[in-house]
Amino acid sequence: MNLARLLDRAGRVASGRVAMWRGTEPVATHAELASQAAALAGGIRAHLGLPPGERVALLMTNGPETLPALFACWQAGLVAVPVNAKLHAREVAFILEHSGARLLFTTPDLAGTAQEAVSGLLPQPEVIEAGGAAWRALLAAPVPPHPLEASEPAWLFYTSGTTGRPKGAILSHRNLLAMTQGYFTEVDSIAPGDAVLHAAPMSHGSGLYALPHVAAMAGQILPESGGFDPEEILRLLAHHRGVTIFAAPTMVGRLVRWPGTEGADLSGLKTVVYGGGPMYLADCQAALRVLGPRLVQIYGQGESPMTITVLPRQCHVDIEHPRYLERLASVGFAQAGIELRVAAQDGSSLPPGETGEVIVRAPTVMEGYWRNPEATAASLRDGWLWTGDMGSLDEDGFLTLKDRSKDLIISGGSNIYPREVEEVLLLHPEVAEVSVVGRPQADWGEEVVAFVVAAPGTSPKPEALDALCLERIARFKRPKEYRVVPSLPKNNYGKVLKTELRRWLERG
């Protein structure tokens, strides 16, 4: 089934109901949203001649055109490649080249980044700015959803790997439909008058959770700021009803600590779904105290989107349970239809309480990595997805994550892989060695710290290292502190001991 049929159905059944708001102002009904996506798909077919299966990149901040562009790709039988709007132009260029995108939709605020990204590519993808003349010219006669097999790619979800090179997880229409159905089964119900507030990027989790809201013929709320602003969110919650927000734990923490949140009118807030990083126990308890019994946690990956485990609302408030605090510190239990194990290196299941790698088998698991058979073979083994996350299960099936085997740093809900930053810093002539680790940070979850060994006779300046990072990677990935050290701690095999570096940070 083509996912575009979800929007097509909503446009017919709930034609006059508001489907999208910009702040507090309605901008489209379901019929208008469906018509715009179908017309855009018609233009892509008629004027650009893209055959089914071609890739279309979306470098867009959250705006009224983002969802129509996404559904237009599916309506025309194309594969959407949503791109993190915070990436550097060099990183965007890699994703465009690797995916083979023929077309790039962008928003006006990212037009400069888009043009820089395509400038060195051959062939060069066509860049179309949302709302511009070329966009308006595409709005041709609407076309019906292109018939597709459920296993065909719908979304290439680019997520960094251990080498720092992004990998494109192939999410099929079947994967995303299973995720959508899993939302209703495990996460929350959605009534027709409800809405999801997109305070997080729609290129990732928030955009994925647009799908169950389209399926339920509910609404989408786009903050006028385009992102996460606690003061604006509180204003929107006072206006709208039945609102769900998907947020990284760091965003939840910022909302809870915002001076105006405690005592505010939160009657419009139905659910806060959090995931994408660890929620520390104290932070979860503070959120429950301020926001009330509205929290649901999910654990998933780009390779099994939003759908591995769930810690439902009732587990957040079941304070009489003898293991309440342990459960609150976990990521919950396997969602329905998900097979979950904690495995040793040989694939054998470990008993409760023992730590191993989290592996998953489910209809939500990706088809593989785009143009990367080696990474696919490493991650998908005998039908199981090896997540790279370390954890343990208790006797009741609740999963507690222990560590990230790939040394992933999560800052503000965005993934940062140390080697990616290290490779950039090693380009500086005054850097002989470098190792990057994460340090806890109240507002963002973690921040990047670089331990640098200077080349003989040199003294690298933080300003110069910062400038190098800003030339080559996204701003949010650059280290917040550079510590020049005589040497890095290593084991007998010469591998840097990042655990020891973290101890250095703890000792100050």
Given for the second form:
Amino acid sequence: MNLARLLDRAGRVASGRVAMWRGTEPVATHAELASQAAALAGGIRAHLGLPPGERVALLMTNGPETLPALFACWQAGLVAVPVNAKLHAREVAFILEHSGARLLFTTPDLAGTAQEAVSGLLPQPEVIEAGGAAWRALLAAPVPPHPLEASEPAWLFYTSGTTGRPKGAILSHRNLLAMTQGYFTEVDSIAPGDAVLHAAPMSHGSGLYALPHVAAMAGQILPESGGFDPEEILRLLAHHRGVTIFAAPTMVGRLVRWPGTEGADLSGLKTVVYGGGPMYLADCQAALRVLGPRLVQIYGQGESPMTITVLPRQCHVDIEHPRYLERLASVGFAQAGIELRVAAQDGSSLPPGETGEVIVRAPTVMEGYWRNPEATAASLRDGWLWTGDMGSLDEDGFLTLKDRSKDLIISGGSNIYPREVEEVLLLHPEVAEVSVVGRPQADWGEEVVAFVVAAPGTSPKPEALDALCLERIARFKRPKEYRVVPSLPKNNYGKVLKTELRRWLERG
Ligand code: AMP
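The block above covers the form predicted on its own; next, return the form predicted in complex with ligand AMP.
After this comes the whole thing, all chains and molecules, with the earlier chain placed first.
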């Protein structure tokens, strides 16, 4: 099974139907998208000589070439490595080196980052700019989808690691097909005239949700802004029909609070799928009031993409149900085909009401982490994925996520691992010790706060610390506040007590 067959099929069956719009302008039919992917695949094989199984990185902002590039990788039997476009060149370089990518597709706006990222690598991956001369020269005689086993890797999904090093979850063709099929049974139906609006990066959730739309031979809408702009979204919703948007809770909140949204004609909006971070109850109720009965929540992670639980549309509007509010505050119940347990450390199942680690067994669960057997062994035990999320089930099987077992910060739907930020701040000569935690924040879910112990006789300035972060890590990971403190709270083993730091923040 090769996922490339989905686009190949749409290109034949729905050949003349529009498959992609930039804003309100049609840019390609299914036949055109499919033939572009096939010709690119042909070029990768014929001109670059990459054999099946090699990795191809995609450092791209959402554009008309993103989907053809992704499908071209699969068509040629290659493994796609989509990279978060907001990462620093150093972070991109790590992913390129670790994945062993031989080729890097990029968009013109990221060409500088791409060049900087490959500059120190040996061998250096070839960089090809989408739509540029090298891209056009690459288009060659089309090749059919390369025959693959379903267990072969399709997508290396790089998440940040708690050690500060990203880990690449190996998502096979089977994993992504199970995710795609799960969308139809659990999340929504898709009619041929419907479309997904990519307001979030296609390197993550939004790109994953391109797949069910390709499978349904439906369309893809790329906002001209390239990102999330409420005003533009409303304009697009007035033009298109049957639109689905995948959005992090932060984005849903921004759309809901946008002055033009309330009272706007939302008849073009079919569904808002939200997830990737906690949605607070009050925000969910506000979203329902403004957007109407269009919300579906999913809970998943890179290691089981978009697919662990679902809180379907009807649970959002079933206000007569005695536990309506509890359900609305939950992440829903296990999707069909997903076995889910809340487990104690020893793997035994905990009864309803008790909090433990969420563990799952499913056809969507990754094959393991790329070139990281230790992390794989820690996460995949006896066939179960240990998610690192703490939660509890109720009697009906609704899961409420509590704290994360790790100290992951989720800001605007993006994961920030404190250790990564701490490691950068510790490079500053005036920083003796540092600990980074998340503080609840209405717009972003959480924001980053750094507690800093100054080196003797110094007083580190926030500007200097900020500048250091800007040099080394993505902008969105920078602390919003630096608090200089005499010492950090620690336990008997000398480990910093982050729970105590969060308490300090609560107390102001
Ligand atoms: P990622 O691997 O980047 O997709 O991040 C996955 C993590 O985001 C999960 O392990 C959860 O901690 C969190 N997450 C995902 N979906 C939800 C949700 N619906 N509610 C709360 N947290 C979520």
